[in-house]
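As a starting point, one isolated chain is supplied in structure tokens, in the form predicted on its own.
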Amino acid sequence: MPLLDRKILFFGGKGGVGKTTCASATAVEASRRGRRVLLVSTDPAHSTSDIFEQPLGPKEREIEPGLFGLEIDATFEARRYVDQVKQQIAELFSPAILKEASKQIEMAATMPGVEEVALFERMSELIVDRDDQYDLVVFDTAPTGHTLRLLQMPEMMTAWVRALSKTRRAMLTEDPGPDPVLTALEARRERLQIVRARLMQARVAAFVLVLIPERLPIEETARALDTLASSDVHVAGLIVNRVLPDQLDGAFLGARRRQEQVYLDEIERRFARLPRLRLAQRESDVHGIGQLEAIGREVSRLA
């Protein structure tokens, strides 16, 4: 299936391998083909503003006709998430209970993992609620481990919601009618199922792993493939970035090319079942629409 025919694409890999370049170039190419595209950065480094040479932020902004950009700020989203939870609780409980509940929520907001939950909530909103606004959503993700935890979030949160529902039912000693807490938890469970279902449909969503021909990125890619397989997330292929051009010469470059070839051969052997695409090392850093267009045309060949 052609890469750009999907609705959701994730670009992941070890830090510094060129995920932002590949994700941005793909978004540009898709918009050139007439698709309405949203490019979303979940990487705290947020290099998308740099590569497009214009500021992006936590709200969608048009980069050029048909192409929009968004940089998710985890701290901002965590605050927004906590405020939303407090608002929902205010609609369910009395003022006396609400005061103590709000206090507990603020304490919980400082605990590890809250930013990841908030980030996942924002991604879920883009995947589910914006489905009719964009033809393609491209995620430029954080380094591999962080991203894989986010993709496993639907399963983990579903188990958590089920446990909360079970506890809530045990608290209800009589049945005065529909319980608003259980109703809210059920709605949350259904939403998680929708997100997980979309992420698992190979014709809807796919992951593209970016690596360079070096030892550590190869090993990280292998681990990522195992995790993605266990999460039932389809991998569309690999982009082997920054491969030395053939026309270079000299003793130093010859030695580098021989070492690189060892890793390229290993990539071919270890990842033979996946489509693979090589992108040559460029003379300078990539930035600006023009350079992204050229790379996007290459990346679109991955199928």
Ligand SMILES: Nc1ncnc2c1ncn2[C@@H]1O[C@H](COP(=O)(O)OP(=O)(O)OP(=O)(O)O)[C@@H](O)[C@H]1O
The other form holds:
Amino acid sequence: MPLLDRKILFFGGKGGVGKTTCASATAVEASRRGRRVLLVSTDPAHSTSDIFEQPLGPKEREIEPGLFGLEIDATFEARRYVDQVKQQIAELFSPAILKEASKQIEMAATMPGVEEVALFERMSELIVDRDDQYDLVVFDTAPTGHTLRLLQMPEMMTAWVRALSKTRRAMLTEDPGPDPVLTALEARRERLQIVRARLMQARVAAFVLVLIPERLPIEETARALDTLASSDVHVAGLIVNRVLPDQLDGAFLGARRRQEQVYLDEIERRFARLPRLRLAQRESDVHGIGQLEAIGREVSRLA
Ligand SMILES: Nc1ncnc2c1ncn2[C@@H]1O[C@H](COP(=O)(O)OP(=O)(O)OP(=O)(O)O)[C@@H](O)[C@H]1O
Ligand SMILES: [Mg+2]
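Next block, the form predicted in complex with the named molecule, ref. the form predicted on its own:
Full complex below, order starting with the chain above.
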């Protein structure tokens, strides 16, 4: 299935292998083909602003006609998330209980993991609610581990919400009618299931793993593939980036190329069942729409 026919693409891989470059190039190519595209950076160390040479931030911004960019700010989202929870609670409890509850929520807000939850909430919103606004949403992710954890979160949270609902139900003695807390929890669980279902549909969502022909990125890719397989997220293929071009000579490059060939062979062997695409090492680093266009045309052939 052609890469650009999907609605949601994630670009993952080890640090510095070319995730942002490939994600941005793909977004440019899709918008050139007339699709309405949103490029989302979830990496706290954002670099989509740098590559497009224009400021992007927590609100969607048009980079060029049909192409929008967004850099999720996890701290900002965590604040918004906590305020939202407080507001929901305000509607449920008396002022006395509310004061105590607010204190506890503020305390919980500083716990590790809250930013991750908030980031995932924001991603869910983009995955589920923006369906009619964009033809394609491209996620430029942080180095692998983090993103894969985000993908497993719907399952984790579903289990968590279920356990909470059970405790809550046990606490209710007589039939008090509909319980607002349970209703809210149920709504959250249903929403997570929608996200999960979307991410598991191969025609809708897929992951592209970027690597370079070196030892550590190969191992990281193998691990990422295991994790993705266990969370039933489809892998569209691998992009093997920064492959030395043929027309170079010199003793140093000769040695380097022999080393590279060992790893290229290993990639062919170990990842034979997946579509693969090679991108050449370029003379200079990549920025600006012109260069992204050229790379985007190549990347779109991954199928
Ligand atoms: N094929 C290539 N030829 C030359 N330079 C490249 C190529 N691909 C990527 N680069 C350069 O390598 C650097 C890292 O690329 P990029 O930022 O896309 O990687 P990343 O995986 O997003 O990194 P991070 O994990 O830090 O987010 C950038 O300076 C980019 O311009
Ligand atoms: Mg990056």
